[in-house]
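The data below hold one chain only, encoded as structure tokens and taken in the form predicted on its own.
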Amino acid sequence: MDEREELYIGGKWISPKGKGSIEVMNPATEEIIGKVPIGNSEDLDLAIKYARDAFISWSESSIETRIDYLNRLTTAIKENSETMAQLITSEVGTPIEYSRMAMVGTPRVVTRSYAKILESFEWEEEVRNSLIVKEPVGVVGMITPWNFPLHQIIGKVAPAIASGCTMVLKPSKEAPLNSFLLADLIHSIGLPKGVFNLVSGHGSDIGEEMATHPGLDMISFTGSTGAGIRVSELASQSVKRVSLELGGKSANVILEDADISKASSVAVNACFGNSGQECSALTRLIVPKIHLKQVIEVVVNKIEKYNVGNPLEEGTRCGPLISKKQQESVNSYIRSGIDEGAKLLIGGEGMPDGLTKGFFVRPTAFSEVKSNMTIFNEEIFGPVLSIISYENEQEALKLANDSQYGLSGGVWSSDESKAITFARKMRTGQVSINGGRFNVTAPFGGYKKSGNGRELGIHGLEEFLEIKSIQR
């Protein structure tokens, strides 16, 4: 049991004013593995006060100082990588190998990337008779999700440190333990008191209070589109800056001249990563009708070998979903696909064979999916792949863009220039060509209902900066 009884505020661990605790459950075993305190408005007020006081000096800290702290944090994460990976796998259910790489490895690289960015970042420029300067936006409220808990936290904390902002973090209630371990590491590297503050609690309480709080200059939110809309509505009352990274229903388009076998095989991984609990998952596979049969054969064969089970065991490909509620939600989507006429290729409702405990679902794929079906339009957040066929590229593009979301996407072609031309026409914030690897220094964010901000790289840093022009 990892029982936390204190909040990290003003550079120290203190007893909360709020009452009660949030239990953290291992989704693979359904056992309680930890607890964190429930903060209240007094705790939030205190955290913001410390952050505002710290901003005065931290906003004027030298670039060399910020680089040093980012490098220290990078080292601390590296030295505690296995502990963090094991913890996140226990909280979220992410297979341990993926947890080491994406849940901990990526945040470490992101932290290091901001130290490197600061070495050459241009903080001012001259435009005719004006000096244009970039300054930290102020005190940032951060609200993060459970699916990539540490990565989403670091994606906000690292650029905030780099920019000279101070912050108050509210982690997800489903997977908060890693954020407390991160606070331990931040304390260990000696980051000045008040720069980073941690207040755990419920989104309906602490999250909503953060959105309306006059002491916060910005809200950086990652989560569902519905919750993001609510945050925007509340934050508008104080006209604070809001950066949103929300849901997705991304398309993966295989063009006729692509390597069909490779594209189809990689498409399963692109949809099923983290057991499908990825906002950027490529869940709609759009394929040429003339290659449909081959695509289906490859996909079904790949999923048949996709072992589901204990995420702490080496080699497990698919772990549980985060909660009973999410398990029921994904099963209801599978049921709707069947009821609405899609063809079930593999998987289906219920627990995978041999499993009786945990929030597991069967890795599932459908074909004959139409654009009016629920599974085509709504974010499922589980290992469910929808295959849609097309007659020509114009139809393929129309299908790809037929979504309220626009977070990610993929295109496959033997002609890279052709794939890039197609990618440019996709209304989405990020597109991979022939399985192009994720780049932690490239901007990540979406179009339409997938959000309105960018994280990672220089663009992620600039989200935390104000621009001032000084005329001479």
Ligand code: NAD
Given for the second form:
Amino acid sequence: MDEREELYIGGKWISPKGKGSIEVMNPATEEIIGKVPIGNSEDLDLAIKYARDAFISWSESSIETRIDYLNRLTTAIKENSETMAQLITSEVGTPIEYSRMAMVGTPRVVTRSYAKILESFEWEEEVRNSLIVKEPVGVVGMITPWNFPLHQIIGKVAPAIASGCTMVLKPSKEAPLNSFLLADLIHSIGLPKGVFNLVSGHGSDIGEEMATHPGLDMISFTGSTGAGIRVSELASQSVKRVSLELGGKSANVILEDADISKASSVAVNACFGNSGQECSALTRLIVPKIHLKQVIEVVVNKIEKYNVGNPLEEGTRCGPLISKKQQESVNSYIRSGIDEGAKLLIGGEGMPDGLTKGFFVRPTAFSEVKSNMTIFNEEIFGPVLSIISYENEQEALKLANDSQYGLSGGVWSSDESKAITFARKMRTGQVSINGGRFNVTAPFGGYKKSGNGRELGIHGLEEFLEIKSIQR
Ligand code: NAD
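Now show me the form predicted in complex with nicotinamide-adenine-dinucleotide (NAD), since the one above was the form predicted on its own.
Every component of the complex follows; first up is the chain already shown.
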């Protein structure tokens, strides 16, 4: 059991004023594996006070100092990577091999990338008679989800450290334990007190208080579109900056001249990563009618071999979903697909064969999905792939852009320039061509209801900066 009874405020672990705790469950075993405190307004006020005090000196810290702390944090994450990966697998249910790479490896590389970016970042520029200077935005409230918990946190904490901001983090209640381990690491590297503060609790109380709190200059939010809208509404009264990273329903378009077999095979991984609980999952596979039969064959074949089960076991490809609620929600989406007339190719409602415990669902694929169906339009957040066929490229583009979201996307073609031309027309924040790899220094963020912010790389740093022009 990982029982946390204190909050990290002002550079030390202190007993919270809030009462009670949140239990953390292992979604594969349904066992309680830890707990964290429920912070209240007094805890939040104190954290913000420390962060405000720390801002005075941290905002003026030298670039070398910030680089040094970012490098120390990178090393600390590296030295604790296996513990962190096991912890995240236990609280999120992510298959362990994927946890090592995506849940811990990626945030480590992101932390290091900010040390590198600082080496050459231009803080000033001259425009005619003006000197333009970039300054830290202030004290940032960070609200994060459970699905890539450490990655989402580091995507905010590392650029905040780099920019000279101070911060108060509220992690998700489903997977908060990794943020407590991160606070231990931050403490171990000696980051000045008050720069980083951790207050756990419920989104509906402490999260909303953060959105309205006059002591925060910015809210950096990652989570569902509904909660993001609520945060924006609440934050608008204090005119603080709000950066939103929200949901998605991304399209993966196979053009006629693509390597159909490879594209279809990779499409399954691009949808089922982290058991389908990825904001950038490519959940709508848009394929040319003439190749539909082949695509279906490859997809079904691949899913048949998908290894679903204990996420701590090496070789597992698909773990449980985060909670019973999420399991029920995904099953109800599968039911709606069937009810609304899509063709179930593989999977379906209920537990995978041989499993009786844990919040597992069956990896599922549908064909004959149409744009008026619920599974075409809504974020399912589980391993459910929808295959939609098209007659010509114009129709493919229309289908790809027919979404309230615009977070990610994919295009497959044997002609890269043709794929890029298509990608340019997609109303979405990221597009991967022929399975192009995730780049931790490229901006990540959404169009439309997927959000308005950009994280990672220089663009992610600039989210935490104010711009001042001095005329002379
Ligand atoms: P969620 O919206 O339920 O919770 C996210 C965070 O917001 C949590 O810390 C939660 O406590 C807090 N919260 C909830 N209601 C709040 C409120 N009214 N006021 C303030 N804070 C509140 O989302 P989740 O279930 O944790 O995460 C899954 C969602 O996050 C999916 O929609 C996914 O697409 C999205 N997501 C987006 C990105 C991205 O970068 N765009 C990355 C990961 C996840």
